[in-house]
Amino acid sequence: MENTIIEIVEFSFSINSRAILKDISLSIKEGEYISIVGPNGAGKTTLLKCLDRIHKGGNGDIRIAGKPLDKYSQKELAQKLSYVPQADGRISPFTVYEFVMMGRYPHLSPFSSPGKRDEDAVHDALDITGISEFSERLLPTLSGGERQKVFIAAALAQGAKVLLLDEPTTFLDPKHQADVHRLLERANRERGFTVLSVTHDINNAILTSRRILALKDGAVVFCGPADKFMNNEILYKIYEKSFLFVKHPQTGKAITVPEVP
């Protein structure tokens, strides 16, 4: 039986008493694969930043495996959520095994060095991510989509259960989409860890999620499974336009279509 691994009840959050997060109840399961969904400025990263408490305050209640949230250390909730964060353009001057290892932080006390463990963590995750064969070279050689699977490595090897990412595919290439998405979806369904993802790609999120939470205004608008998501009163509160939908040719799912200028 699944249990509950974040439960958020009417969560608000505030920035310069503007509000970003309106009275937000979720909850989610372990192993789930959920797409967080919106226009630009619906809360979307902010939520992430809240879970994982980049950003601390808030009204409200979240709690992760059943404990509060403010009851975590910042050490202890790493053991419990990895994030992975937008692609801001910033190279870290470290080879892939030196980076990915330095997502084993949670594990290691300061003055210690990393042991068998933090080192089988890390070429599990080099391994799942498909980048051994370049885990000596450094950031700064690599593509932008070599470099997402690095980072997204370090989130595995964190040993966290549960993987909070924002944006994964912005600004790659078709490919490297397509490889990121495999593998976030191996991640969950071979490996069992929880995925929410913040994404534009509606297309993505019909196709990969179980479930699709769409926020506007810092609202829920939408919360459920995702071959519900696509029909267009709904998409209509969310984006303010109608889409037109065609069946996907492999797996029968609507999804969108761009109309013609």
Contents of the next structure:
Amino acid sequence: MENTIIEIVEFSFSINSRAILKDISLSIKEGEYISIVGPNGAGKTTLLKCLDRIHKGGNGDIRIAGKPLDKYSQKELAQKLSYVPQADGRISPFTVYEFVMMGRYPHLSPFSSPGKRDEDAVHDALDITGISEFSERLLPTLSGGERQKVFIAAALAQGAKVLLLDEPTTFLDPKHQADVHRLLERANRERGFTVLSVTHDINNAILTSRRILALKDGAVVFCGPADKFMNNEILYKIYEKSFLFVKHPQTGKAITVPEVP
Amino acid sequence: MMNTGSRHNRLIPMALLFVLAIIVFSCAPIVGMNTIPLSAVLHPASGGMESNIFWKIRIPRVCISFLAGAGLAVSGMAFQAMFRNPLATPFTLGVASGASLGAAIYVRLGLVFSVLGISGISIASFAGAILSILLVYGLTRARRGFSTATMLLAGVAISFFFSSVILFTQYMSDFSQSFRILRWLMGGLEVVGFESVLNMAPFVISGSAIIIYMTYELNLLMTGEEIAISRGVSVWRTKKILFFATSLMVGGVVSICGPIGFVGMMVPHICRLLIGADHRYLTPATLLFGGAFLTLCDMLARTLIAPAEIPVGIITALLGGPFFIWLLLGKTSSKRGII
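Form predicted on its own done; form predicted in complex with the partner chain now:
Let us now look at the entire complex, which starts with that chain.
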């Protein structure tokens, strides 16, 4: 499990000649769980989109499993990386099963119906995410939390070993947040998925991931083990705000709490 | 096993649509100003008037309406998936206006040519359709990004612009050309003989074949561009192919029948309610129902005020207006996430 799956070397990316990412270098090993944090507009989402070639181009070098990103066809890339976008509120009228089955696209050819392998992958993904019981419901009838699980299930069914997630828990209630974190952790630990998750929830980043990547204004300001992240010297550089810390009652890790005026 | 339920649910409406298409296809040629007796149908070579009406007028007309309905409906379906918007149709995007303009210019210039047996007016329409799609797409790209709202606005703008150019073309034409353009703009399916059928069929059949080949991609485009890309769809390439296929169909249909509105909006909606959104099933359903629907409308057009005929475009628009309002107010569609 020590192979490098993603290697980014001095990667820069701009939109309309405005630099969004500046000289990013990062190496990610198979099976890692990395949280990407940083203020709004820091380039977190852009980084994920560049990895998945939703944004094309940019300067520098990105390699996935040793092969340069631009040498991949989109279908080949889809067998390596899957992406769960931020909820955009526009939901198409597919059933859960149909939607998760669409994750199998990189394994299908135009006239072939999904086969046994595809069905197994879908059932497996429905099981891990705990949504088997509503597999026949239509996406628009689901709550935001249920829908997020469906999106993650589709990404899992895709059979790519790297999961890119853009704020997977931002609009969810506490129970669904916990559900999603638990299932991502399970996918990471038990199934060996590499997880890259963009989040604004610093506490959860600390508790779930071993490594934290912090971006600000398109550049890396911190990249290292989670326990080195929680101090005001670093956090102030990122958020221009200081935080109060307490010890987490179960793990003893430092977490932040809101200040009272 | 978990999905047998939905497969089962699809089977019944699918079978019903199939039966409907067959019934419509076999009844439509018999119904009309004069009902055709069976003997005339069975002896096409007898040369009697009724036999002539049946074989040289009614049958080609039913073929044309079936092809046109299927082509317009499936183009609408493809646009709705690509733009993730139920209001995206060949008309709202200006594609039909482009095709109409191509045909109007062809008529105005008094051109007569054909390429490989395909009539010039169809080629002019196809060129107009492609042109308007490229314009819509170019306009939205110039504004960066692929926002659906921009695309629809661009479509409406281009549609208005082309319509005024058509009016201008018509104004500059002599009386007979002007009448020909006006009558054709109302949408009609009057054809004699199989020439038009043979002209339209290659456009609609090849276009639909491409769409059938792209059903997985249509599904993914409908869930959103980013998801489609991350699942492995080459979105820009796919869109180019789909633009080409829909232009073929809209151009082929509009050049012969004129811009018949609302079919591309109503039919895919109804089919989505019946079959669900999965394009592997939705596409054949839309083709069948689109064909049957326009043939039925044409039957009404031929019989309502017989012996006179109403242009079929008026019938579809009369049905389409209220349908549009029903869509806006209806609860079912918003629940199913269609709007």
